[in-house]
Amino acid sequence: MQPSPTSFDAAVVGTGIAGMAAALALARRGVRVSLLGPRPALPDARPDVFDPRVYALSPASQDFLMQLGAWGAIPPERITAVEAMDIAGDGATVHLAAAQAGLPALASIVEGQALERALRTALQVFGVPWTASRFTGLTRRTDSSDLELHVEGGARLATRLAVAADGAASPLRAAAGLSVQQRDYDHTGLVVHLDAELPHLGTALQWFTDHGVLALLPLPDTADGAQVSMVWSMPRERAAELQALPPDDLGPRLTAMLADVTAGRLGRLTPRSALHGFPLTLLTAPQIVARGVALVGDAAHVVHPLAGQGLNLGLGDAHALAEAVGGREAYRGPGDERVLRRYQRGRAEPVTGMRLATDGLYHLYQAPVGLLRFAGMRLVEQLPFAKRALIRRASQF
């Protein structure tokens, strides 16, 4: 005989950053919530050693994480403020500065592991239960509106709302019958930390070329001097050639390629960490809610990383879902259809806008319209109000 399932108002499936943030946000709105998913060990932070996964968090994301009690738990020396951004392409340059919109910073660069450690601490302080097992299936109960989540090992969780925060391949999304539209960019995002000969001055740099997009994000200095994180989106075949090189050949080759694109903007750039690569895709769930189920983060949408907004969108999802569920009428349950529709409507504009912007920029730089691109960048550089609009939009979720 199976034991009765443990019951919650909401259960978040997925224990990455978006999932942990969603669970915390719901808990802080008075929702009895549980977190379901593996809890892998996180290494302790070490001086001069940085997680290859870094994120550019908008001011809105930072405020949200502050409300959750997580932002203040990240050591300040592991955070880098982005005070300006230079975007170059087709011989033109756009310079964006936080001061142009009256902001202290455009964004802050933080390591994934540092953020995960802070969120785990906040979850523990707030007493959110964590079932460290894998989700294996979903059953809709016939005697109530509750759902049952099946857990590896035979346990079950009864919940009135199941939140899918389990990534782009989302097993919960599939179990709920929600479809996705997906397109492969045939590009790879290459990530590596670099020693820079010259200081980055808190400026993020981005180059649009006919063969990909290169971004250099400022990181804390190390004992060796200035440090930046490289995110280079390039055709998959070319990326595979670099990834196949032995370490002794990769360093000089990558240094030469960077010098060619950056024209020595930060002096000589040399790898200080291993090279990592991930395939770039566009993923959209036309419906991000179903009966008793809501999608957040990569389970709902994956956009091109050229704007660095993927995690910001996921945190925006977590915030909006908690507001919709926490602010519902007393007679409605957490998984009520109208409550979830409010969440879906609230996320439609920001997610669609970011998807169209990043996908449109990607295709623009694959087309032979260099003169048009040059004119567009020159126009933005000459219009202060256009810069302010770009900065304000990027400062949101």
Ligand SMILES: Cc1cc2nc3c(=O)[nH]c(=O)nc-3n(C[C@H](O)[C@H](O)[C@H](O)COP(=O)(O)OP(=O)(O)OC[C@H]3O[C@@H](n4cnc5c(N)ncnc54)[C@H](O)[C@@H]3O)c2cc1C
Second form
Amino acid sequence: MQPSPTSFDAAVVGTGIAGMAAALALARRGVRVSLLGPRPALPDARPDVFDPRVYALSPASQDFLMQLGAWGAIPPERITAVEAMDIAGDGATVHLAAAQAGLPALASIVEGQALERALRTALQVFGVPWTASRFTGLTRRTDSSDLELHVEGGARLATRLAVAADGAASPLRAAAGLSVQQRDYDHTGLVVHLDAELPHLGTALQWFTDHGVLALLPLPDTADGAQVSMVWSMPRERAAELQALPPDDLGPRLTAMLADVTAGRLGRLTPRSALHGFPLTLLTAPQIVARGVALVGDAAHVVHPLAGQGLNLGLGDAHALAEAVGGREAYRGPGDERVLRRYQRGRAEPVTGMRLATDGLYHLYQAPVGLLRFAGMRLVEQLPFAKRALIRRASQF
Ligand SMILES: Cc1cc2nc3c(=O)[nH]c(=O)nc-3n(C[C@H](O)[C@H](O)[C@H](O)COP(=O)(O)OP(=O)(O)OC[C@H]3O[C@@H](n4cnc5c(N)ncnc54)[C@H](O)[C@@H]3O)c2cc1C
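Now show the form predicted in complex with the ligand, given that the preceding structure was the form predicted on its own.
Below, the chain from earlier opens the complete complex, with every other chain and molecule after it.
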């Protein structure tokens, strides 16, 4: 006979940043929650060595992480405030400054590992149980509203609500029968940290070109001087060609390509870390809830990284789900259909808005409509209210 499964109000499957934040937020709303997913070792932070994965987090995401006790645990010297942003395309530039909207910063750049470390500490402080294994299957009980999550190795977890935070390929989403629409952008996001000859002055820079979108995000200065994080989304073939170059050829080639696009804005740019590539896709789950199951983070949506908003959306999901479940009527269970519908309704507008904005921008810059794009950039630059609206939108989840 199998032992009876351990039972929780909620179980979060997936231990990335969205999953950890969702578990913490639910725990802080008094929900008995457990985490299920791998717990890989995190290397200790070293001065002048920066995690290749960095995130631009909105003020709303920072506030949420602060409430969770995670933001304050990140060493401040590893966080960079983005005070302004210059977006260039077709010969025109839009300059957005945080001060224009009365904000101290448009966003903050933080390393993935630093954020993960801080979330793990907060989870430990809060005593959230973590099963460091993989989800393998889902059974719906017929005698109650409980779900059973099957865990690699044979253990089971009983829960009233299962939260899928297990990434774009989400095994829990598939087991719950939730479908997705997916489109390949045929672009790769190339990521590398660069030494910059000139200071970045806390400004994020972005260039829209016919061949993709280049972003340079400010990072803390190192002993070698200023550094920025590059995210360059470019056609897959062109990216593969660069990735295949021997290290001795890659540096000079990238430096030359960057000089071409940036016109020396930050002086000479040279790689200071390995080059990583991420295939870019658009993924939408038309329904983000099913009976007793809710999707958060990339399990629910993947957007083009040109606006740096994917994780911000995931943190917005975590916040909204904890509010819906934590604030439910006493007679409703955590996986109650109406509670989950409230969560789904609350996320429809921000997620659809961001998907349309990023996908729309991507396609605008693939089309041969230079004059229209130029007119649009010039118009935004000359309209202070349009700039304030852009900044306000970017400061939310
Ligand atoms: C180039 C690039 C740049 C980006 N820049 C930004 C940015 O600046 N700002 C921003 O907000 N977003 C950015 N994003 C988006 C961001 O990276 C993602 O939205 C975010 O990492 C998704 O987090 P997640 O926790 O939902 O999913 P993931 O990070 O994919 O985590 C999923 C977790 O589920 C676990 N898992 C998988 N299968 C199982 C299983 N069977 N059982 C248990 N656990 C399982 C995995 O181990 C993993 O821990 C960028 C994306 C790219 C590609």
